[in-house]
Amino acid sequence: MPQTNNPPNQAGQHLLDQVRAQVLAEHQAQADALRQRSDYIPALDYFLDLLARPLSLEKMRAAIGRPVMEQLCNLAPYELFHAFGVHPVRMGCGCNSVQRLVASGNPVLMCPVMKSNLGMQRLHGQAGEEGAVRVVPTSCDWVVKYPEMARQDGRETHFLELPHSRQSEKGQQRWLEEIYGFAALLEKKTGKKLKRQRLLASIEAFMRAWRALQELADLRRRRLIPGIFFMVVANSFMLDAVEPWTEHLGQLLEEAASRRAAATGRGIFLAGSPIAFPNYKLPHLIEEAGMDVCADDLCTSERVLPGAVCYDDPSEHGLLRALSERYHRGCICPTFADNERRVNSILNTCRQNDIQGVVYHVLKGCHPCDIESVTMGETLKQHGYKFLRIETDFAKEDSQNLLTRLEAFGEIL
């Protein structure tokens, strides 16, 4: 089905109705499967309810009561959106059945996440509201080209030009200028001026969320919560306002901390391409092979927030500079040119948590992770760690083959 803003004909409408039912069933089936586990924690209900609803910006805007602005990456500071009363949503969809809506007119070997995003946009209506803006940090090529693929949807695109060298002073200064430009855009779109106290309050709100997520990551490393449940929580980030999300996470922490060890499989580190609900094929297969993800560096999981915001200067400029550094120097996305810190971070996590193996997930078409997997594997093996590269997509046809490889990997750990 080509992407246009024209109303669908009868056949097109039938296809939309058919896919809508499949999408709902796919989301609900994954949520039901997680709820039926013997180690399920009732406090997860809030997060699963958020995920079980297929992403719709219009419905989210009505539920949260704030303007919603989409972004295609974690690199646009959440705190800045929040300080202007705007709710940011990262477009990261793991739905397989919706991809058939955009099967034609796009590259065959295409990032599955971007393909599902396009399909979900097609399913819910193509045109954005008047003045709608899509924020696009220029991280990978698929993200950069997304607005072109989502043609004629009526949204304005604001690119945040990401310097791919983080250590140079020139790159850091360029990114700070992008942050200032982004603040100016938000002022223009909302009609509000940036207030230092409001920005400070927003930074504190997201710091509370980050600390709570770090506590949950610690419980996962101590095997008190299965890795797949950590993904549920992280995947739901910003599907509600940050304040109630953090409050519910606090309740989950209390409940999970009082339990005995929940994860029994051999602990592994999961790296590479993002994993988004409802596509939990790989986490389920890892468990079925007798392992458990007790740490990761996925941008849809442990890296949904890149770290603490550190500032000595509480002026408006000081806060913007601190945000700039957090989202640029603090990020370990594989698209950066100078990224030794990423493999060092994995090595440190493995050493500190007695993890013997790393599974590297490559989504077909995810070129940065595909390239990085080669050097990452060589380095980890040189340090004595087992390494397995898994390339797949959202389809289930390769599940048995992947399971066989994962079982063999588990036996050598």
Given for the second form:
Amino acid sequence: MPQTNNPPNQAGQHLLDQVRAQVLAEHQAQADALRQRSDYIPALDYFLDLLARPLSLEKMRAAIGRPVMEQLCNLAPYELFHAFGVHPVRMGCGCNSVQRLVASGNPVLMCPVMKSNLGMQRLHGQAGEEGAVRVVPTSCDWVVKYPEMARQDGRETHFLELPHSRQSEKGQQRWLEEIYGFAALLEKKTGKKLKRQRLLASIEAFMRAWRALQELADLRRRRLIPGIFFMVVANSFMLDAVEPWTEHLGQLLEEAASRRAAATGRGIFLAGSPIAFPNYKLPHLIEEAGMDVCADDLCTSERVLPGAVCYDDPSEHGLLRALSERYHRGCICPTFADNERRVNSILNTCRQNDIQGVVYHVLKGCHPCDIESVTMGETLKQHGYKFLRIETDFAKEDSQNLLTRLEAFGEIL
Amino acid sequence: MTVKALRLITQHTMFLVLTYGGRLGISLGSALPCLSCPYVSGCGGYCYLMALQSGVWGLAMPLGDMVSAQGLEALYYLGIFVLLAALFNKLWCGWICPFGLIQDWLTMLRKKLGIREARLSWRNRERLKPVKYILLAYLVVVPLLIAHAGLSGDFGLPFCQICPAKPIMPLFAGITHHLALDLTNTITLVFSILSVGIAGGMLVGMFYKERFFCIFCPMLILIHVLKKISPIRFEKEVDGCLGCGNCHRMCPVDIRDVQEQKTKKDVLSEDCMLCLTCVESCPQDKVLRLKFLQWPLFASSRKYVARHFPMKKRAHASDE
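For comparison with the form predicted alone, would you give the structure of this protein in the form predicted together with the partner chain?
Below is the entire complex, every chain and molecule, led by the chain shown above.
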């Protein structure tokens, strides 16, 4: 495939250098801010180091020693990539300064995550290498149009057509077909056949990661670690191979459990649009307002791993079906049409952990979350929970305004 | 210990008791709510379906016998059945039934061989539901016709004649003659052909589809009608369900009702056999619960799922 990386806005080298310095500074500043906290846990170093370097597929490929495939949403099963020896990395990004590179030539009210992502691609000039594939589950309009917005970057795009109805047999069957098609693509690209034992091993590897992350979530729910540290760990998922990441998480768990450093603020549930490093504006403001995120359902945080893949039929088909259903039927992303049960997750968690308030984060341009926030707010209020909708982007200008609203919200909890 | 392991131990223990218990003097009676086949010589108890169809204690009894002491004896067996079925309800199917265990062995073999399970579409699964009602009607009507309409006695025990347990279960006691064709007359010949044919078909079905026969078992209905008076409760906290579908996918008999239920607490459906696989695989805390009256026996939990799935721990496959 020819390399045709040709940034449409023709950003000059000077601008690129300037933005590169800003991006590095933004990442470093966030990492430093976290490291300087009095409740910092040294075992977080590994995770912060992963986050502090801006994502570059080439460097990652070299560091991990496996082919890397970018995915735009974590609805593509990690286990399937892993079973073929491929490392998937989710191209979510919370970098603000890099957005300058794609400000022109794209919609004004564009999803900030997509904007940062595109900017990062532009910055690194990550042209398509031979056979490189971008895997795009069609979870929202922005990811569907991403290849068009990233025009001429030379990457082949494989769409996983996501049925937005999860509870129908037709929807489930269609998604399973997509998973089969995806396995066929991976076979073609890697030249390997899908092996049942390898898939089983991959499922177990990600189960170990999920178990460890659940333990960390439990520590957070019991207020033994601040919510923002959980986000650090979850955000760094798949920035390294899953096995060392899980091992380091094990070390963090030991250290965190032994320190017993309790979070101080009032516990809240954070729902809505994803929050990715280094854009920790909202978590910082929540802390500043005297609250702490002790549970969330963000796809970059607690939902970064879809959950336990339970299977009863260990045949290849049985495993693929279990994976397919776990990632599709078990997903509570607002993109789904039949998603009325999502609120159950929030209500359950709040009930079980004595959480009184829910902050709903809407990234400007994130339409599914924006729409859902209305019904979600009504339902939660009916159940007696306090609800605050925050609509923002990565810019810092609205921080004071948001802080005032959060402080007022904290008062009524 | 997992619930699955506990169930396997119970099933095997009960298989031994029900298949060979009679040789040790164990007799659990003739009114058991499970397919403990009476054709197994030396078995530890009889399936009630035989008593129900028989001319001694069941529907094929002449009218005169019904109002005699024999009628009271029939009521006694019915009472024992009601008591046992109410007490343990569908636990008989998932935990005790020896024919259920044979089906589970076939499933284990299939899984060991890595062969995929046959799937029924939602529509076909619904279409198969009435079959057990047809079989129940058959096992009720034919004995009544024998007793009151002069139908030949060769039609006696009509369900047992075609039950796949009849030729299969006695094999465990070394009895093979139920596999042979009965040439006594046309009726017995047809029944013996049907019996072996159905058993053969069921064996194939049970190999490719977990608990395939249970979809058709009329015993399920008889037990299910006693649900209201049973102390065994299978409940769902409907507000806690995320609709992940684990319960549906893991269910041996593909029950969708548990997942789809959004209003009612009671989720013990007529096809359910309380194997508790759905409870084991539900990742939401206390959403699915098995209770004895108000006392919880087992409830779903995220931690249980995290600890016990995947079912087998496997070493990492080395990177290629």
